[in-house]
Amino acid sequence: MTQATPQKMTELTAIQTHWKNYIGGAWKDSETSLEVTDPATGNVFATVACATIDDVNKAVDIARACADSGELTKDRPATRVALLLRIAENIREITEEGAKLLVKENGKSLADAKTEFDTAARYFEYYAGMADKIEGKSIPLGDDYIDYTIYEAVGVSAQIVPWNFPVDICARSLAPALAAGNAVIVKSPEITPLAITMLATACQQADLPDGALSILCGVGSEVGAALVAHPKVDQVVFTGSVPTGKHILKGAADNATPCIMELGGKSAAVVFNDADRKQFIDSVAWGVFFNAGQVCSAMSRILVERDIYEELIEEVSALAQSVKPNSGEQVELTPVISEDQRQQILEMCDTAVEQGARLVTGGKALADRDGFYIEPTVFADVTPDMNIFQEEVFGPVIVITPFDSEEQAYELANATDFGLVAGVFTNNLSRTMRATRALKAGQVFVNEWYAGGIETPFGGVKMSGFGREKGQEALYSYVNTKNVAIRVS
């Protein structure tokens, strides 16, 4: 079949059943699929081509060509800020149709996966506003010099997207790329590949330069290797688990290619007995189950004050067992990614009581469905030596530890590999300035989790990465500082 166009889309995507690989302006099809799987009913749905070398090559080969001849910078900046726009407004033109694929192949509600393609289309606005603002500067070395920088596109940007948010993780780091003049390859994620190839579709609609982007959907141990280790690649940009950056850092070390790192986080949320109650159980709903807590940054640890400790288990308890499971139109628990994921998730439930936390509810697959989800969780009495308060469950399990001073929560929220987020919860201000100093984290949150915007760089310390993504930081990840000297006497 072939691929969808805008205006075809409406038509076509409720029945398309097998999908493309877009590469250089052009919809390619391979010899052999993946399998793509709805997790509400776990039955497969479609396919999808699965990309060979030969089209890694081939995508590299055009990317190069097109960042070479300047394709997207010879031109007037404010071309560029145009196009974006364009991309943006056909983004939201195709919003209702992507969000309806992206329910079938992610298990997202309804209403979060229209939020995800009007983020998209929100990246590409943003970023086309700074487009013709990425201005260098004129450095002062006395009169007999003339000195200033430039700021050159890094070229080409080989970017390995997630399967949780990929339309909107693909847009966070398109936009800005695409923005400041570069090529980009997105290595798709094969469990979730279909909605993101619409975003090439709203940029083929708008005229992006053939070259300027493909996505390639394959193997990640095979296709995305093989962009990470490419010679003629400028930048690798992933997210994603901790092993698998590792292995891209290692491939992409021949060459010396610069990388942007998101690897995930083991988050603390520090409330005192002086937080507003209601204003934290509203932030525990979205920090932990939103998604079915697969969220990098997702709030996977509560650090209590000792003297609100119990009646916070209730709390937290009461609403985890309020929460109701179902994907598509109403949605307050989706279905987790696969079955692996699933079990994955339950076999970190059983260790976590094996070492000793006390499971308050939850921790059991629901039986009295299809698909794979299961049950909201909640562990008490969790201690720094327990795998589960170490380690990234993914799923929508949440574990909850007393303090008993304020060093001891602080202590305590560092007391991991990671340092993506971490967020505090009272009404103190003069403790909210310290928490804020003392919590190790790329971004921290007070008396709302989540709060920030696309606006906010986001990245983390630690083994949750380097680089930021998001706000007007990011923009200057996908350029090269060039400093031109001039002795002029």
Ligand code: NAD
Given for the second form:
Amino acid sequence: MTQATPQKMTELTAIQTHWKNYIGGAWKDSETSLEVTDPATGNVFATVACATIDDVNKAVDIARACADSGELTKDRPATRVALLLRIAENIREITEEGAKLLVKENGKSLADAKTEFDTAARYFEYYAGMADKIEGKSIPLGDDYIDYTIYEAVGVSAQIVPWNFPVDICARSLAPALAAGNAVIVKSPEITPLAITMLATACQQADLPDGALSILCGVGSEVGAALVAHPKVDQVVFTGSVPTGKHILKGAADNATPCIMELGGKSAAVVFNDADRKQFIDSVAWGVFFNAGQVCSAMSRILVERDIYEELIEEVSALAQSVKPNSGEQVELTPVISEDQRQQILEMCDTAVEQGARLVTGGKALADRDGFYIEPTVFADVTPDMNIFQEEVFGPVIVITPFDSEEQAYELANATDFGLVAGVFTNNLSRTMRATRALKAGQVFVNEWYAGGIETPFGGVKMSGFGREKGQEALYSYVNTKNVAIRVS
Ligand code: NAD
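Now that you have shown the form predicted alone, what about the form predicted in complex with the named molecule?
What follows is the entire complex, opening with the chain shown before.
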């Protein structure tokens, strides 16, 4: 373990123009670099070392040695509790600097960027609380046997992270993996690889053993794919799109490497005519327009009872028109991540119009502004046969569809390939209970979109993936159960 020189975290995380990869306790440059663009201006402002396959092999060897030596598991678990708490403290110390960098590379608001660092710190605190409570069971088998289970660290956990919440999502998998005693290799996203490196600094300064963490940025289809297919990797944790998830599952198949898949969504809010409308519109602001709609669990469809359909369209459209850049409101309009992403979203909007959807507001790039902004967009009269009903947009776009019966509402909600989250807005308790049973999703929000927290299990069904992150349940994704059966007579 490299003993860290006591130095202020803020000195160690000063903004640079070129960033390196973190491989087993050392910062390493590469011959080639990737450019990082500010989505709010469209200008390149930094570069990051582009990792090679050699870097992957080195990171895996170091992680393997760390996992096999039991460096993180040989001492009493209280050691890991203290380690994770030190990491959390360091993350809190770098929040201000880190958040500014995250805004620059991702385009999100400063408040949202700070929340990402805060959430990252919370993951380390939360799983610190579990690191010394990973207890097996004793299973009664009669007088002739003693039987018990042990939870053992999986070993080397490869974690592939997307660009929309890089710091939050990195910590979401890293913290429970370290709490359980694993060595981790993170493949950071090419588009937003910078703020995530600050988590490496936070871990290094907390005296995490060198081999326990590498963070590599590289091209997904090369470096990411090599990591997934590496025979010395024991687990793949992937958060990203369905097409990439399918590649990863195929890549992991040769070594039968277990995967956790956190994929996309096309989540519906079902709104009944007795719903508290203010509460619902607040949820739309967060659910659709927060982070420019680039959220896997965004509210991307609204299903509304026919008798309040037109009124609700007006209310959602008024909200959409009020969401502006730098407004000082809790939810501001921020740019989407890239020009490519913007073009893709605008094409989806054009197709929606061609297929007969009613464009109520938006549907264009924001005029007179640099950067990759799109007007908050609302479509009505959207039907299940339209692409915009079925496909993830990943932008500030909402589609609205009427329903005539409760049964039809749930049918429409379940009528996509996805099953990440769903929501119901009503004050009728019996209907709430029926909805929570009928909606096919990993989690159901009632009367507040994004209700829940780091403490609540999160993951999908259907094409939205499998396995659970967050909450106590997630920790058990990072251990294997070993049963020990002893014949005593
Ligand atoms: P993406 O699938 O394009 O990329 C995700 C990561 O995979 C990146 O780090 C990328 O470099 C890497 N990658 C790409 N090809 C690879 C390959 N062949 N092998 C290994 N790694 C590879 O996704 P994105 O555009 O970064 O993120 C947006 C998507 O992520 C959306 O679909 C969104 O819904 C989903 N997402 C899901 C969750 C969740 O928790 N379910 C959270 C956030 C985002």
